[in-house]
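Okay, so here's just one chain, in structure tokens, the form predicted alone.
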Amino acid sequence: MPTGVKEIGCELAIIGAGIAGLSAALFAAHRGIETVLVGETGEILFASGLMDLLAVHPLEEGKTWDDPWAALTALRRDIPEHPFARTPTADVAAAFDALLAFLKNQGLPYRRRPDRNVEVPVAMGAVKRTYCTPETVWNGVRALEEKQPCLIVDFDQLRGFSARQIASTLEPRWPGLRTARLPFPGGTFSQQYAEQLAMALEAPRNRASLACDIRACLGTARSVGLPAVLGLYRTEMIFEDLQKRIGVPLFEIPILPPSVAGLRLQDAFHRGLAAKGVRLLPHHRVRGIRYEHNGHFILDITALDGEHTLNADAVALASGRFLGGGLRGDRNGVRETLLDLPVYQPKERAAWHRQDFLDPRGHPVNAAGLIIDDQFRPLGHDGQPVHERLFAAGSVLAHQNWMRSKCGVGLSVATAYAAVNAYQPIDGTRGEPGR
């Protein structure tokens, strides 16, 4: 080993740091499974705080779902190779459990109604449909059903949210909206940003300026929407004292990315995963995997502190897609970039994309990705799989177009499950599937 190299070693080595890797390590703890998590923590920032189970198929119709579950029992009907065709019922739900259960221990509570999905007011106005919501965004929900009369407030020069354009935006499914534009208490900034607010207001007095501001403008609302920025990592705590010096339901709407609740999703994962004794590396790069000669895996990973070996007995893939790294494409094609494995796509690029760039059945680049066994292993040219301790969860999985059908969370969460519980340890002690 070259000098100054650090070697790690562990029973799993999942490589990403998106819901699905950060899924599949908390799936991992709750098997007592020695895990370490390899990504850089870019993507994540993206996440809405919403998460999708099912609400689109077929995308050639653009049939929208109420229940998530009868819209996966068509989806598996019609379409036998995506990756929710291998992955039970029984165990998204278990798996969906398994991580609100997670994430309400770490102060970031979460509504849904188990049968069915709801609709959610987020930033432009449009209206979206999820499976479940943060806990202050839930009285949005009630609010748009019941269309209360509501003050949706904005505040100086924060980008990308503009009350106004929401009220207008919703009118006609929503009438009688107000809005007020207000000057945010703790300090005056030449451009605020969402994380800067939310900072702020783990002030108690940011709070209460707040707080009389918006009573101020109240008037006859019933409900109040606010940009997603209460709290960064007191959340619930500065969400319900703000709702009580209000007196009346608050609501957050999510923003534009990079997201305040993306933040909040990743700080609830790193704390919680830390303390069930998975080793985290968020700043790390994986820049080659190697198998070894006894069945094991050798990867080398960059860091600022330098250059790393982690020994493991199994990889698990949660990559993502051309964001997350785990896809690269240019004029030949597109490739997986860590193992060069086999990649599902259209055979000519040409054929990548439609000629509507806006078309709602999506492109067919967005099915690409890797093809893999019902043990979530991903199979080589010749069909069989690649390493049979060789995982693949999440958005990097071919014949899915997660963003178009309204369920990127609910592929994350319950492929990484799957992929976890395909793991068997190679002294076959340890690894009871668990919640």
Given for the second form:
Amino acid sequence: MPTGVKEIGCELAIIGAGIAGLSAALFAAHRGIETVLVGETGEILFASGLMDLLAVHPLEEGKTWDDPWAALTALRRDIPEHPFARTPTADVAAAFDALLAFLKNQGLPYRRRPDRNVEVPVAMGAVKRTYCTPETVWNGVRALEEKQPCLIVDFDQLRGFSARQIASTLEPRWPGLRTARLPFPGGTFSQQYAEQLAMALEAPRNRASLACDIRACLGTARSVGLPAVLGLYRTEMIFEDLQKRIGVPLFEIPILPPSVAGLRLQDAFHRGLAAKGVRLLPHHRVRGIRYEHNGHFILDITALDGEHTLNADAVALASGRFLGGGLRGDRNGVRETLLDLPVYQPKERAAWHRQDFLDPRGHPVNAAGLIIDDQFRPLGHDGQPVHERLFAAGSVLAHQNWMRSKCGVGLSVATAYAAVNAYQPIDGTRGEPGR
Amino acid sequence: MHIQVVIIGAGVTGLGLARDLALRGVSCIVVEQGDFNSGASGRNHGLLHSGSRYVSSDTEVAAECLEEADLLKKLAPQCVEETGGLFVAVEGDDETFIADFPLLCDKAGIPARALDIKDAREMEPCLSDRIIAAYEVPDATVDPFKLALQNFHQAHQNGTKLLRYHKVVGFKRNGGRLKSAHLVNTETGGAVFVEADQFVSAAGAWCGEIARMAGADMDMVYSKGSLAVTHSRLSERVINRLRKPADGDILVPGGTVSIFGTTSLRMDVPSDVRPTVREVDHLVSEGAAMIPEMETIRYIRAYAGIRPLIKSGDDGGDRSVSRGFILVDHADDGLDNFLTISGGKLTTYRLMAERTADRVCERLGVCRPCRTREEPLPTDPAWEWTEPGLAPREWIKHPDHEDPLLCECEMIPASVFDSVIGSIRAQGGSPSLKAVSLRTRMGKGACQGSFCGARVTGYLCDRGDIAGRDAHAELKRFLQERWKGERPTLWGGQLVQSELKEAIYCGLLGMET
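Provide the structure of the form predicted together with the partner chain, given the form predicted alone shown above.
Next comes the full complex, this chain leading.
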């Protein structure tokens, strides 16, 4: 935390602390680019922990894919404006490999079948098709496939997670699921957030007590599904420990936000990126970006400890959509919030949303966003890049619908990789202070 | 048991009538195609009119409103918030209308006190600095849901039944009399025939259709009115625009929010009404003239209802159609035991019920007089939770950490759901997610069901009230119902909220498939 630092400099300033911004910082660090990442908490806190690549295309047909790479090929052919159309398969694969290797090193291992999507049981008994899952979720993929005799556990204290609901909803495809409602060990209040439960399991005493309760109702269950609260900072150890105490494979069932999955990712990224020399300015808000006459950028930043300026050769916008703050919808149009870049969007607000919330085609406003060139540079009104070294990545990009295509993480990671690789260092010195 | 009267429609008129008749010892059944208040009774401002609004158009309605509002304040204070009201004119409003207003109020007996502009703006700081006249009137607000529920509660205690999700599809006639109503259960498709001596249609916008099924004639005008709900409360009082009734001229506080309306749009049929982006934009710009903040404040949803108006000969537009009620005796259509009660206002619902009950009793030979004019409306604690702001007040007074808040925006703990579910069952209903949400403030807050939708569904599953794919389908319906209201207000903060909601229900849960 650069307390007291009023002016700093870097090659690449990444704006946005979601998956796109964090993975852009990772890829930039791998390229040896001097990087500062600045952003508020971001959408990552709402993450489920699952990593989608691509599962549904075309939306109009609601066609689901087992092979995400084949889906990508079809999508590139059908929607040439889609950001994925500018990310070759080999690059997307390389980006995922790099990301998963990084997270594994940070103690947050993921599991996947390289060429297949998998189905994961999630909250409310829904089954989500995704690409990679945290190691702690993976046994659920297998349990569902094998229709294992399984016990689903929920807790008095955790709202919005009902084992009975999960079992009764999954019953047609996964009969015979048993449920148990347990008091969460060490809890005092009836109502707790996932984060508090996860923290409580850091204590061995609580794990012992939980394991004992679960063993008592295990019966013939060959695996046990629990809400995804098994630890926050030491998940790998806590999960293994619980599994050993209970004696059968466990799996976490992703829950509704606010969940701990995003906190785990955030923690892993922050530790790992800092170790790679990335300067992190979390909880900082970029108020504005100025173009310098010499082709550099100056970012005006607000933090708890005051105002900063950040000089950068290049900027990557990974600022997200409405929830992340990269876009803003006014009554008469969608705007990009930092540079007022042109935003591709429906003609009028009446056309933003369909009459049916769950219309499988999704809402037209979801395709609104920044239009980019092959170098992932946002285009101005003249159709030319706004700046040679201004890039954009992630959900702020136009012509995609990550929520309906189930491609959120894939889109973020692939476009972050592409945007970072498009950056070319400039010659000459800048001579800003702070270098 | 022999049923004397079938009441069609569980809006506030039908349920008010049920109570009135029950208190006179008449056995009734109320049949309703949806749940209670599913038409105009649940889609209005919640304004308890002092009558001032109608002094220029209909002095009779104005006087009725004044008298009935006074009665309700006295007899059903649990449903009323005595906010008071203002009438304000802004630069450019009709000077003659402004000048006539106090005289007309005086004529109708409505106390309207002229205010200094400065005082008015001190009383309601949200008012524009361009107001040119202001009057204080005894307007108030009423919770139409609580009113309907408490009315029916007393009727039910006196033996009245309510058949929800039963749609009238026809009648059996016997000469000049209706013999039975033919109902279809909209959930199971099963047919039910209910015989009675008297039939009353209090079906609101569907009165025309019901009358046609009975072989009678009713010419209805369907006027759609849309209203927008703000994220926070803008004013303490009701604020009316001091001009000839037009679009976007009444702001009504509702607990922690304000409700602004309305529009007036002629519709061909009374079904599938929903507020539109265009209507909300129109309301926002109309409202901003009186209250500039309406241009910038966050809106959380909108809703639309149909005003059931009875067509009159001359067509001076829907705003000029009388808001008085009419009791139609279909004897002229050759039916001796069929009445329609229609038109009117929420404010005058009790009077409408009284007049209708008088006629029904006269026909049944029942001589007991109306009791609703003197008897207070009793309060049942299970039916209080539609009141905006009640749950948070109770929670702050008696926080119980063993009682988890399932809806955080409106601060509704699990025990409230338990109480409501118990009472739904006691009345013979089944506690679906929709039934529960209609009887509480669940989903009405800023998150519009993003979190409480999933939590309460899970809770109902835990309790064993619903399960599996049915629970899933109920949640889908609940989300779609919220969406109808949210859709036209999705910009700024509410757009952010809806994106999160879509990320949860589509991105994670894949509910669109």
